[in-house]
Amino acid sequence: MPRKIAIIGAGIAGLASAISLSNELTPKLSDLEIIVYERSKELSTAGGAISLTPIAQRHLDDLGVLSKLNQMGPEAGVEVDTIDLFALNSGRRLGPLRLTASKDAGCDNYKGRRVKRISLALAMVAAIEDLPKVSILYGKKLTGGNTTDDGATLIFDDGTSASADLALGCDGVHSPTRTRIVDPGNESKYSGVSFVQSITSAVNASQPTRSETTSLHIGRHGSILTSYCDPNREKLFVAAVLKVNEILIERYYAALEGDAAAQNSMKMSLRYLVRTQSNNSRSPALRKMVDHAEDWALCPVYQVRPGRPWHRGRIMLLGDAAHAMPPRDESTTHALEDAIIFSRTLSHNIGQPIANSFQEFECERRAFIDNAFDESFHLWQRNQDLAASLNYLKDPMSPISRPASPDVNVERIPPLSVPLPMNDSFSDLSVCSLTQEYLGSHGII
């Protein structure tokens, strides 16, 4: 059993796994040591905000992260059990688009969430100072490593290396643990779709907005979401999911690296591709809040080849350094569940060679990620032809549904001739490529 456990990368997975097999080891092992390495010098707050489905706010309550969550007053989030739906440039009301959990996920008492990355990160690292078998160390960019099946060799940027029994590779997409030790080679993959993202002062946006908590805009060429990421409702966060040329992307990470105007500059490019798409709406709300919002980042989508290897000697993979998905799951409900489901399986195999927990997780998951990945990439392929072939049409003009599936729930409004739908995916991505899915269908984009 191991008793030295390296965690590399502090993201939700990296997290997330800390707190988890200290919750299920720290009874059996006393002398349980778990480090988790963190390339940058201190918690990023790239990421803007995040979803949280049901299912994760479930998952976070279990590790005791929830709580620490709602002590964080504004910074808390705000929860979200619709999404308002409107037509991008007729600004035509669609219809809300209503999230729930299947009802066998044990989900009842939680919502999804609309919260900002940062606030989630210091949130479980919250609750990992209370736990006293786990440390953070800042600063440990991984550039490469070894392992055998007796124990596992890290080695960092700043001349210093690390040795341990078990290492878990959550340090993302572009994982340097996956494509330099465990799958040489292997690197992600641009899906063609980014997000051009900002959060804004809510004050500032003086017309009313046209939803509670979140609405997104569809169009043909591109969709703008805005929601509200705290209670008080004075923090509005913006994005455009839109199709960008990678000679932009590299371009962006170029000017981060340059000065500050620089910097500017690429701000200012990203601000006039989202007021492009805003500029279409009828919607003076959308607009103002689009025209107020300044410090724009870009970030783009990537995945990870499915179907490689998830392990190698002791290390192992979870979260999007296993398996990033195409633009439609939301990625960290599925980090949670790895980080979760892998310190139970190691925890229930104590004793037994860790082998063993590898192989008992991989069939616990494996297949679950594969059918989640391909259903992914068909619905977005299916959503690109669509896009590409119904260019002509006019505006959404009509209410909109989607096919009942096993996790999905349809009621029908009596207004409304045509049912609405119920999602327990609550990705930005993945309500764009359902919402676009249907509309075009239906002939409706």
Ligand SMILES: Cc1cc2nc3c(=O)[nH]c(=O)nc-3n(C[C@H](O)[C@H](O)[C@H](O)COP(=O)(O)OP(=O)(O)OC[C@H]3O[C@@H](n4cnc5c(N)ncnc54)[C@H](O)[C@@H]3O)c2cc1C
Second form
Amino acid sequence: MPRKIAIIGAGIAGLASAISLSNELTPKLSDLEIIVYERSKELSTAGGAISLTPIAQRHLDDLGVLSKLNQMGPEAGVEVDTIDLFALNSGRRLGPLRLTASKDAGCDNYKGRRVKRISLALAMVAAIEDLPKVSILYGKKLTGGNTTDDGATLIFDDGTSASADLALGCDGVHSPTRTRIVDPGNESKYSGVSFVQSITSAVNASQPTRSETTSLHIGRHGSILTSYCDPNREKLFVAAVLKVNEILIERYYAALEGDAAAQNSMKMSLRYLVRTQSNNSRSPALRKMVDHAEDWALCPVYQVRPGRPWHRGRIMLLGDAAHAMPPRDESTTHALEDAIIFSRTLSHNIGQPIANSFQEFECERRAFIDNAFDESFHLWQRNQDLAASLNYLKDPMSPISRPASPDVNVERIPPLSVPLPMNDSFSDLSVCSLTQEYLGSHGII
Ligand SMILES: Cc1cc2nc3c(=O)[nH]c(=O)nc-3n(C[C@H](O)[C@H](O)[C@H](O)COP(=O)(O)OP(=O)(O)OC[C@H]3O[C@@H](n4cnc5c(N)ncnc54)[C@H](O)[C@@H]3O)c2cc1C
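Now that we've seen the form predicted on its own, could you pull up the form predicted together with the named molecule?
Full complex below, order starting with the chain above.
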């Protein structure tokens, strides 16, 4: 039975695994030791805000994280049960999309939540502080290692190494645990889509609509999401979901390594990119909000080839390291479920060879994850084809190729009477994707 467990990466999958393994194994193994190795020197404040599904909230509650989050006051995020949808150009209200958890999932009492990534990470770390068997080591960047049927050796960029009875690769989409040890050469692939996002003060720039918490402005060339991310509605998260080419991504990362002037210039370029979308909107508030937001960041969406190995020797990949997928599904929920299901499987098989746990976990997860990947991939593929044909046919007539229309009171435009697609397990990404497909196929955008 693994007594010394190494977890690479203090992201959602890594921290959830540490909590879940501790909960499952502490009563059974008195000499259990779980160490999380994180490459950053401290938890990163980058990454904006994410949307958690009701199912993710239920898992966080089970892990004891939700209570920590709820103690964080304005940093606890804001619960979301509706996304207000608008057409980007006309400002026409397309209707509210109600977000309800599947009753089968036992999540009736949970809503969705918009929360800053850093707040979620801090709540998870606070939960870990109550667990004596778990420690987190920062500034430990994995660069390589090896594994046999008996154990794993990990090598870090500070010249140190560590051995473990079991190692979990929770180091995200570009995972060196995957590309250098478990499945050498299996690099992540860029999806072609990026988020350009910022968190800005809501004092100067209010929500561009009468939206309660979250609104999505859907256009043919990209969409803009705006969402409060605190209960006092003082902070607004704004994200444009756009096709972005890889040259800009390279330049972005080069600028991050540069001086303040290079970084500011890149932020201005990103704002310009978002403005090319928002300037077409008839909503003056949306344009104003984009103008007010300054600290823009680029977050490209990558994916990992499906059907590849998840484990080798004594190392298992979890979360994005194993199965990052195109932006549609609830990836955070998947990462949490990986952590919980793997821990329970290991606990259930205590005294058995680790290979049994690995096999059982794969039986439980592989088909589900492959299916989720296929659905996401085909949805985005169809969207991209659709967008391409719409551009070809309609661009000359589109308001996008003309100057912005004069400001109008968008609230007075009557809502469309088309029924909107419903998705009972949601994320902003899935809503954006599903709705674009639906509206596109009905010739509405
Ligand atoms: C733009 C964007 C928006 C998204 N929005 C949402 C959303 O709204 N809702 C949602 O559910 N999902 C969203 N996702 C997906 C979600 O962010 C991921 O699925 C989730 O973060 C996966 O968690 P993870 O722990 O597997 O990986 P990560 O969160 O990426 O964590 C990996 C950790 O490993 C560490 N690490 C990396 N390399 C090393 C190394 N060499 N050594 C040691 N540590 C290392 C990293 O520093 C990090 O802490 C979004 C993704 C993107 C790209």
